[in-house]
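As structure tokens, one chain now follows by itself in the form predicted on its own.
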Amino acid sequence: MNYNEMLENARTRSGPYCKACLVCNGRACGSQMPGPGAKGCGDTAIRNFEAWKKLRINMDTLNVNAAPDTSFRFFGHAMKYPIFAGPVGAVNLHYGDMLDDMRYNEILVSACADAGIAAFTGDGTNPEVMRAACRAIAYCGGNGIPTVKPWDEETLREKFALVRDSSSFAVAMDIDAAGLPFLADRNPPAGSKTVGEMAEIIREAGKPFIIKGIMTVRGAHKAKEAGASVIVVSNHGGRVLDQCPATAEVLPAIADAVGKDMMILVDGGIRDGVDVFKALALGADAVIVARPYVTAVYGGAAEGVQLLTEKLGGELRDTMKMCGVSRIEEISREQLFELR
């Protein structure tokens, strides 16, 4: 199977919402909710994608002719590329009933481990989703990151017990999920957390903690104050708040503010290895790619994940070589044309 064949397979296996487009740019989905679209007028997902494409990179080939090193370490865990598969939930509703969340995470976690990267797994109202995700991570020797929704205290305690049993090297909370409808009006309450509440959650988790959903410098400082080890610059793919700025637009200021103190990941519209390069140049340590990995799993299961990962990694490697960069640590804003 090649990459285009994987896409063709996905188009026959996905449900009525996702079209498995050649380039997942948000335009075919628009404001289609539920589904892979964005909230309101649907422009945030499109803006995420287009913001990366507006950046240009500087070519410099007067350098040593050697293969660039794309390796990345995350809490002592060696990765082939600075790329993670993102957490996705309710795949049967949004992407097609060929898979449910349990089977999706099972395929994704194992395939990402085999491809030399790691997957964030999703969460949901069905307790079996987190149980199955943690089992999949444990099966891969802890190579994965469970992502927990901002539930109430007792539910979080139950989820963290599963996370600890998974032996995962970190745990995440997508705090931006506070805007998802299924968290609203829950009893006991779920959703947004204060800095104090988040600090207690991080202590309860007992693992390196990642807060996903940071879009301002102030939010980054609050995450640091709460004790997060990593933040993810993310607007939840545009699914929780209409007319947000793109993640690429806010990343530089956030990186300047806290990049020396904590690790920064970014997601939102990253669709190729050139985008990965640009994200690293803006100050991210690594990226998260979500929707394209759904297409990869639907279109080719583990083989699809391998194809997408190598496509992204190969494009990153080619970009580094053409920009005169030998290691990802050397990527900086000097390689971005518009920011010079």
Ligand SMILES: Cc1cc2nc3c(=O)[nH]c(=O)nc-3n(C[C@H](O)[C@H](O)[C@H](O)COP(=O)(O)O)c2cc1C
Second form
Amino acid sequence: MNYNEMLENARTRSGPYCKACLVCNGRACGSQMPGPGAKGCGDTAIRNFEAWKKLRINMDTLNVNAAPDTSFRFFGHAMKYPIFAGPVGAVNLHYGDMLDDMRYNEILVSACADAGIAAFTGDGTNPEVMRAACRAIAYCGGNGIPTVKPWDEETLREKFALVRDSSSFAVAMDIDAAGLPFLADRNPPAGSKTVGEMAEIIREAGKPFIIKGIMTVRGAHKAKEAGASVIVVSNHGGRVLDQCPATAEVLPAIADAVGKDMMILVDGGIRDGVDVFKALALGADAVIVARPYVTAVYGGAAEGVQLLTEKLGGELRDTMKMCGVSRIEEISREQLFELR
Ligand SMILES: Cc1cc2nc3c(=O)[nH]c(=O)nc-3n(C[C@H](O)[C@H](O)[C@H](O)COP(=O)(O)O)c2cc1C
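Given the form predicted on its own, state the structure of the form predicted in complex with the named molecule.
Then the entire complex follows, led off by the chain already shown.
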């Protein structure tokens, strides 16, 4: 199977909403929720994608002729690329019932581990989703990151017990999920947390904690105050609030404010290895790619994940070489044309 065949397969296997487009840019699915689209007029997902494309990079080819090193370390774990597959929940609802969340995470987690990267898993109102995700992560020696929703105290305690059993190297919470239409007024209850409540949650989790859904310097400072080790600059792909800025637009200020104290991941419309390079240049330590991994699993299961990962990683390596960069840590704003 090649990459295009994987996409063709996904077109016949995904439900009515995802078109498995050649480039996943938020246009064909627009405001389609249920579906992989975005909230309201749907333009935050489109803006995420387009903001990366507006940035231009500087070629610098008078250099040593050697393959750049794309490796990255995350809480002591060696990864082939600074790329994670993103958490996606309710795949049957949004992408079609060929898979449910349990089977989806099982395929994704082990395929990412085999591809030399790691997957975040999503969460849902069905408790079996987190149980199965944690089992899949445990099976891969802890190579994966469960993402819990901002539930009430009792539910979180149950979920964290599962997370600890998975021996995952970290745990994440999509704090922005408070804005998800599907979660409003559901049981168990989920919603926003204060800095004090979050500090308590992080203590209870007992693992390096990742807060996903930070879009301002103020939010980043609050996450740091609460004790998070990592933040994900993310607007949930436009699914929780309409008419947000793109993640690429807010990342530089957030990286300047807290980048020396915490690790920063970013997601939203990152679709090729050049985008990955730009995200690192703006101050991220690594990136998350979400929707394209769903397409890869629907279109090619583990092989699809391998194809997508090698496509992204190969493009990153190529960009590093063409920009005269030999290691991930050397990527900086120096290599961006517009920001100099
Ligand atoms: C159908 C769908 C379900 C999602 N479910 C979750 C989830 O359960 N937890 C979470 O943290 N993010 C979830 N996300 C958000 C993604 O992890 C990611 O932040 C967002 O899609 C932006 O990345 P992308 O543009 O690469 O897709 C979901 C996104 C989609 C499209």
